[in-house]
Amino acid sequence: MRLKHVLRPAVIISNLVAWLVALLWLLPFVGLFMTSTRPFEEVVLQGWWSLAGNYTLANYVEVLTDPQYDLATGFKNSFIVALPSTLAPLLIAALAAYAFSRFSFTMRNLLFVTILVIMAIPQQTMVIPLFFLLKSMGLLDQLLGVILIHSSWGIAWITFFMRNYFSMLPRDVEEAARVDGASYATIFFRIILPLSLPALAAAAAIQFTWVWADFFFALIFLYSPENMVITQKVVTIKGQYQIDWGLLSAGSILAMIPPVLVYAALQKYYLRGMAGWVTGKG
């Protein structure tokens, strides 16, 4: 009974101080639907946090039906990019790490330290080459060209987040499985798979949010105006003269849906597939 009155005072301030935290963090994001519901004549004169106001949806209306901004098109190869390059390297990404985490082979830890090299370097650095890359392969302003680069950038930190979840699986029951004649196939499609489930959806809530929000490869490779992502076509509701903040608020705002529900439909799944990657690498 005496340490329960001695933690109950520590769980409270921590719970206060984490509230605290995540009011603070909403606050960018309550200014910027505050904005996105008003007028341009109003967020003008009164600023972004005036509560006094006409709240209307007219700029999400405009900003979704209007074909100069043509958000539409920005959402469709979003979607065309940010599918493939999730769902590539989660499942190469996958297989490789089995066999980091199972297999004894060649060179095994020289390929592995290279993967984590290859997680260090920044993006930044890359592009020259990259660019001349996608160039001579003629994939230059291609979507397929963006999905080939997410996809090699994701497969080297999804490994290394699957290899150390894999290490902790209990291997009783793939032991099991080849003493009953299964092949290392059916036990990574019919075993690993299903109980690594939590540590896939964690991954691909990332690698999608990762691959979605990206504006620098994007700005980079994408130039034609039927190739632009989501991040590309909302930069481009400022104006050349004056920037509609209640355009672009509205244009912000839709553009965040997708990987907010994408993370919504895999919480349960992404905290325990966090929760078994931070206990597995312990």
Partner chain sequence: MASVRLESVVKRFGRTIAVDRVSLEIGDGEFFVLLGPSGCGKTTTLRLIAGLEYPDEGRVYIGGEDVTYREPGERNVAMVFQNYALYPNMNVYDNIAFPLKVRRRKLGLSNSDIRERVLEVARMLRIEELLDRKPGQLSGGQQQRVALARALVRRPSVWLMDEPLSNLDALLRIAMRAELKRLQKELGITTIYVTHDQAEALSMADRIAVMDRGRVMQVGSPQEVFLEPRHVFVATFLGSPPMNIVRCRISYSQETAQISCPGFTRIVPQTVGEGEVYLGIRPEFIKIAPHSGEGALRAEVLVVEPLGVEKIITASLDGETQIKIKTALDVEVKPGDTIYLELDWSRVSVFDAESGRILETLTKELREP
Second form
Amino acid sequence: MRLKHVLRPAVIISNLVAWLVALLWLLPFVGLFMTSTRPFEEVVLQGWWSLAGNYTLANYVEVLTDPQYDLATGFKNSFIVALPSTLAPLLIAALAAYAFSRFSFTMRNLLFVTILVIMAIPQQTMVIPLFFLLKSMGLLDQLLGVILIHSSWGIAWITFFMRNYFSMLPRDVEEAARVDGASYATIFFRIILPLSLPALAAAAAIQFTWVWADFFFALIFLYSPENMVITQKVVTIKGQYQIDWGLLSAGSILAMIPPVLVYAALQKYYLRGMAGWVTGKG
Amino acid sequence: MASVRLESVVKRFGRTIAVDRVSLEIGDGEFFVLLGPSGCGKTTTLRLIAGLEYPDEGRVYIGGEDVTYREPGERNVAMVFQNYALYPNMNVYDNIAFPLKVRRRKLGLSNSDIRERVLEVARMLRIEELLDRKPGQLSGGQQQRVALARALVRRPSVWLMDEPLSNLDALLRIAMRAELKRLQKELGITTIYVTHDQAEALSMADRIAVMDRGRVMQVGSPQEVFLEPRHVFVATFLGSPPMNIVRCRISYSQETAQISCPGFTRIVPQTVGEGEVYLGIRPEFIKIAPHSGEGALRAEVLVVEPLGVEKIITASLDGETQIKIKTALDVEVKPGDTIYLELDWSRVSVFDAESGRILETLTKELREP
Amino acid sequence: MSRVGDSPLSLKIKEHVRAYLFLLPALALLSVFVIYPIAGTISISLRSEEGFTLGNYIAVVTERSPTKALIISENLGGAPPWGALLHNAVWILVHVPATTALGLVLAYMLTHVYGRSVVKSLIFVSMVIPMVVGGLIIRFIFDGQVGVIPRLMGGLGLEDLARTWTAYPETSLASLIIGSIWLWLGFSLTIHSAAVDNIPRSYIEAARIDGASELQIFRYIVVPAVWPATLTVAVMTLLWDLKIFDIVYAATQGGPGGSSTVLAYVMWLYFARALDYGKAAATAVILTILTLVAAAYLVRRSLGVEKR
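Right, the form predicted on its own is done, so what does the form predicted in complex with its partner chain look like?
First the chain shown before, then all remaining chains and molecules of the complex.
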């Protein structure tokens, strides 16, 4: 019976196609990795798919330490930007989301629609006035300036996301706390936030990935080499006339390690969060 | 301890009226039950007393103080929820201690005071060994006890309970009824208890308010609401099976009035008005007579349901009107039998067919021997 | 014994104070760093030497130089005379149906697949990496020296395609679009897969007992059931295609000869290269209007969920 199920044509075709697509989708990463671990001349001559050759970490060492590429600084800057830009909007948006899900106030719908609209607006629409604003605040080409912008930008979608989650939490626990005499601040910090850890983890994972991946804001607001984040550093590697794919692939792999690790560690939350964020139910 | 008073309280949700001019007076230390079908407004009434909702009209007093628009935390009431509403992220100790911790400064409590009081209620409810567990690791009955402990620990002046036993299995529910009642009497806390389960209400309450569609239909002791219903709704909501309601007519012939029901008529000596009425008699107050006799009603047995110690017989009076009779198990009848019924006229009630309200004079007349 | 302030009005005021205290940090940051800049961009876009005009918009739309043209471009051949806006349009026309359909079909196929969560995770990885890296990878797989695709084409005897795709106007846009399917499929698959998992098993089993083929089950049960998710995926993909920037910057810089420019890239050129803020702002506003039209569907749906 079971064997018969396995041998149904639909099952066979589905397995073949799905695994073929999966491997095909993995292929560029494999190529990138193979290229990064060998001298570029060898890759050009033999192709990265040949397994024979000299494996080396020289490309990694060079992109990290050579002052011309200096990915180490980019790495550090990306962390300095991404960590606060994940935690700050998480807290601020959770507070706002709680207000949207529990309190009634005038302008509630207007403000909520505003947040939905902001979620759709492209980054390009904000950067020109922000450029001059940061300049006047002395925050241009400063990591703090980019942190402020990422944090504000993240508030909109996290508010929407957390509000959906809060709306699904049972109310009676909060009502019990109110009757027990707890203030709303106590309820929020002692009951709602601990209950929302899965959603907070999902939002944190997604926001971290997005901030880490950001290129456009960094490109506009950070320009000295010592302040650039990793995405900027990686694209400068290809600045030579002749592209050295060994260095470029090593840089690319370094740049994607942190988000891929976050994704691997929080995959369950990440995927559920992605689905919840889109479908409006956490 | 405190009394609770509601003064023509109205609560609307959009266009529907959830609570419609409800006035109640609940005495100090009383066990008061709000009883009614789902959607009758009993839970909303409870939430208005708790402060989880605010009324659109009317006032709420606790201990003589107007608390209509006061925050729930400022009313010194404690509430037990249907799903217990324990804080899932805290262990049992912290759950019980929570109401004290958030009021620590106001009450001037030290950590050891809190500990002492938590242990005291934990002992009282026999949950000392559970203090380190999380709510998710407890059985329904244990969660129930934790919820009660949390509601007791701050020595509230009023205890509010929203169907607290409805999630327990049948046996445990009956055991908890007795225990709750004992606890309440021991501590003398004014208790307002919401339920849709009449057995719970009748067995626990000092007084019951029966509600329907946002209104209080009757307030009285369990015996009063059971034996002296003021409204057809109360008569048919209480009792299992509920009171038999038979549509009758009052008509005049010369000086006397007469009530004619399907299968029987009876003279009413005085003028009582004319028209349709409902005659109500509980199945417990109908006897099966051995043979036809004066005043006995002829009926045909339709269904016999043996229920352990008693039997419920459904019979037809005139081929159409059905009536239920509760008898002892040893009464031998079977469907198709013709039987003769004797009503205990001292227990009948007559209701106006239009308003459903009790017709006091007529009821009194009929009950006179 | 009523205390001062115990009234319906004071309750309402209290609730407002409470709500706005919770909202305050969010509103403060959003107004300064999001709402004010949006308003600023609109105002800059309408400003020119003659005061408030639509001059910037007209100039931007009628621009014909290859790197900045939005509609018709005077490029030197090799690629069709399309500007950035048309590139976005072509991108959407190919990418949205391809990704959406592929994700939908694959999501249903996955119900039969052993190790489906592994397959899903592998395909999703390309969603997690920074998009500039995605752009570099596109360049890598289409590279004439080391890339797989040119080698494959060479092996098939297609000499025109056996070279670096991103370096030729005929193929640059195509390489980006194909690459974006690789990058974005994980999203479509994840959302569709969640929707497919939500279909009650009994529906599909009942259909199978009734003798429906897999194709019929897919067509008459799966597709209608996941349709709302499909629409959402399509709109989100469309929004992403409109805003696309990073992979263009990393893979082709809009070139060669403006053959792969997009709206966001042109906006950046005006801003960072030409230092023409008025035209940059006008381009940004055009981009915004297009995204808002597409997003209106999502906003309406979110508010619809609200009402239920």
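The model shown is predicted, which means the values in this text are computed figures rather than measured ones. Positions refer to the first chain, counted from 1. Rigid core (definition): largest C-alpha set, two forms, superposition within 1.5 Å.
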Is the shift of E41 between these two forms large enough to count as movement, that is, does its C-alpha move by 2 Å or more after the core is superposed? no
Taking the rigid core as the reference frame, is the Cα of Q68 displaced by 2 Å or more between these two forms? yes
